[in-house]
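Shown next as structure tokens: one chain only, the form predicted alone.
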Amino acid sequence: MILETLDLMHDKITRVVPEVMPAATVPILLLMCFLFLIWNYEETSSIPGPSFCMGIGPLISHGRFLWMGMGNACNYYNKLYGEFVRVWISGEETFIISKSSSVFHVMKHGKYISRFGSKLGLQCIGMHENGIIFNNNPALWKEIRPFFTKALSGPGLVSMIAICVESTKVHLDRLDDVTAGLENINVLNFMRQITLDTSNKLFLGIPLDENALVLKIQNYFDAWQALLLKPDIFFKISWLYKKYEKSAKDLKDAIEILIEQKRQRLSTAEKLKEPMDFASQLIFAQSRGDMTGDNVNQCVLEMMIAAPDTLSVTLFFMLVLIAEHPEVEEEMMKEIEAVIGDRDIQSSDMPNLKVVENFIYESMRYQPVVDLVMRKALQDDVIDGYLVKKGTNIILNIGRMHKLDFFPKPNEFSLKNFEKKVPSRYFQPFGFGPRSCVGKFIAMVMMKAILVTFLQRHRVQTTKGRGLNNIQKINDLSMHPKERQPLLEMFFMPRNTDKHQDD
């Protein structure tokens, strides 16, 4: 009887299951599809870019930035998807823009005055809510910026010309001492020493070891570049970031020592120098309670490293381009001789050096040192028909933009690209608007003064039959002083000699 009963139950179950399963499967499948759509809602965006794909897209796009580097990754996505692209960095929606109208819109409006970057990375290098370069606190940034604006304009702008001329001459005169026992020197470090010396004389005024500080600055920038977009998990593993943390600390400690020496000088000075330099202004602001000590240190650090980073590398690439285009050097020299002659460059000469100015602009357009601008939207907005939500990261790919529109020879190095006046919306090497480069005017003065002084004394040449085909490899180039036999691609010769160098 028991066995018969079990057989009857088994028979009922086998008949019921096929009837119940279809009815239960349908709502389960519908629920799973609904959850999938919610999870994958980002797919509905009208902005071109990689697929969200259940969160895999954001992981791949951030990984691509870490693997390829920011510049290469931005160019990759713009080339693949167009001039307005959506990606993700650290899970945050990020737009990469190289369209001139969109770039112009972002730079112009105050709702984009904040930057973005890894908070832990910026804390490691001292830039989180300190200084001016990557200070993401708009209120604090607005309080700090006037100190930089005052130091980089007015009397400082005029004084910088003579300082640049003097520093360039002094360093060129020391070439033989620098290369004693060597066959060449590092051109990039040489330019960094000149720009560091000029910055120190105008903004700090404390004797320093140029070689040691230039090395610390270079290591600091390596750390900055490495940590800027790292995910938070990177900072959970100490051995991964400790070397970068040490590099940042080494420079911060060195700057702090120099600032302390400056404090001692100010406290013992019988009479303060007028106008007060940048460091003095900040030190007195701290004594009034207007700034913290950490912020003072970071502001001085950023003022001291700005020129040895971007400006020195820009000048280096200019020398490379001169070496590759001797006809451009000849054209500039004709203008320099007609406007200045044998004397030193002066402020009144600046507007008359049109060829030199066009060469500087074309160098920055063709071989940009700063080709990306990072911003964050502080309010909802619409850019060229695309909705931009508050908190969205923005990367302006101005390096690519400079080779897309307007210029007659966008992919070539040619002074013809600046024969006609270029509208600001198509060429923004320093940016514009409320968060444009605060040092853009003094940077042009420094580049003209250093370049003209250099060209008045030296020619830049390449060895016969060997061009500088890959100017990205900046550490592979060297400068040879005076009559030294060239071993690498670029060397300098004094202009007062007719002797030609052989291969």
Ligand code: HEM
The other form holds:
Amino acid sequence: MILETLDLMHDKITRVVPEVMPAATVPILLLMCFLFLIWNYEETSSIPGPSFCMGIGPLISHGRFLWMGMGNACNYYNKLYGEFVRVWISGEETFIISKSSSVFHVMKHGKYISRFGSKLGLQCIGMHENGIIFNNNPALWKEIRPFFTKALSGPGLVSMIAICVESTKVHLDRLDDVTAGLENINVLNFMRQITLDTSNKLFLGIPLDENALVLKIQNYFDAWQALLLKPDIFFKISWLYKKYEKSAKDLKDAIEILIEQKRQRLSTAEKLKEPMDFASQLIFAQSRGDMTGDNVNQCVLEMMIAAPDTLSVTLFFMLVLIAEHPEVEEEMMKEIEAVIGDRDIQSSDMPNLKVVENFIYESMRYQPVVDLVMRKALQDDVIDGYLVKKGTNIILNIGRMHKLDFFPKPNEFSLKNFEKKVPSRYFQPFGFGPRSCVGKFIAMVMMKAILVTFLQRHRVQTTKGRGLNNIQKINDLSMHPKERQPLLEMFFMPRNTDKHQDD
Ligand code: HEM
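I have the form predicted alone already, so could you send the form predicted together with the ligand?
All chains and molecules follow, beginning with the one already shown.
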């Protein structure tokens, strides 16, 4: 009887419930479970940062990166929450770190040798699992890096000094012919041409149209910046990314043509040049079956854009700083005259140029071209007491770190900041450890050679009202496209005359 009564009740209930409960009950229950889960999720994170707030936090933080640009967004979060912050990019946990001990830890350890970025974006510009810079497949990256290390050290590094001296002179001569040294000069473009020419001479060795290629490199870089953090949905709408795809294709095609010419030369050469240059090494690796043709093209492309994208901007900033700090210029000129005099700079001068070296370091600290380093955790770890799960994205905000600790005048441009030896953990403009800048030594040599050769012949002056204060971020890796302001023009004046802008 009892069972029958219960059965009857059950029957009634199942018939009544659908009438009483609205159709939306099941979705509401599911939503509540979901909210309960994400509420609990939020509770578990002890790292400072914006609240998860039912998934709105990740949307806002990714939106902020897209809207403000990476550099500004990172500084915003570090300012607001401290030097170790948790945000989200594409829904993935991302730490922004500007604390020197944590930055040092990440750079030093092999568990952080990968980077992160939108897979579709990297595919679009040819960097996904190809080349070196954003190759996020550690096994492939390990095979490629030695080609770069070899080309950027040893005999290559030594011969780069004479190549830089020669190229700077040739470009200055050409400029004097056109402008008599008194016209405004687009310095960034000028430096891009010199750095492209020097890279070509050392790594590829095929005549090229500098102006056209510099433009293609700039457009490729814009595409790289624009696509690096885009959400996948962006790539569903072809008209949104078409122009970037085209920019990438333009440069890739141009480089492919140059490599093809190189192949022809190699196949018809009676004797191969020793030591073999970077492009030849890669082409032979391809013929041995060690590398794909696509990868060879991408590696050459990245080697050709590395200096025009970083070094040229750094040199440009340095010239602006020289124009703004005549006392620093005077100190450098005294050293250059004492160490080198009128002859060309050479390898043995490098260690004796202490003031010039400190000036380069201080310029990179005060006005960095690369102020962020992107990495990914390949294993679980603990950094300064914070748990870092495998797969976490990491952004090292080195630009901010260089203005936080150690330096006596952190927010001023002053050579005093490098008077005392700076412990490496406080200053890492090229990164450090297994995934550091593979060109860091050649970059220093190139900057010294180009800068000294330039200063031996010319003085600079900024156009009126266009000091560094007016430069928005030209910082290539973290620049927001809207911020590209045309503070690029300066006056070059021959050093041996007292010609002035007002003449
Ligand atoms: C002022 C000049 C330069 C600066 C400030 C600079 C800075 C950097 C930084 C911060 C990184 C990331 C390092 C990391 O993840 O820890 C990097 C990577 C890299 N740099 Fe440079 N760099 C400069 C010049 C050059 C030059 C001249 C070359 C080559 C000709 C070069 C080639 C590379 C390459 C290939 C990578 C990727 C390395 C890898 O992922 O394994 N860089 N650079």
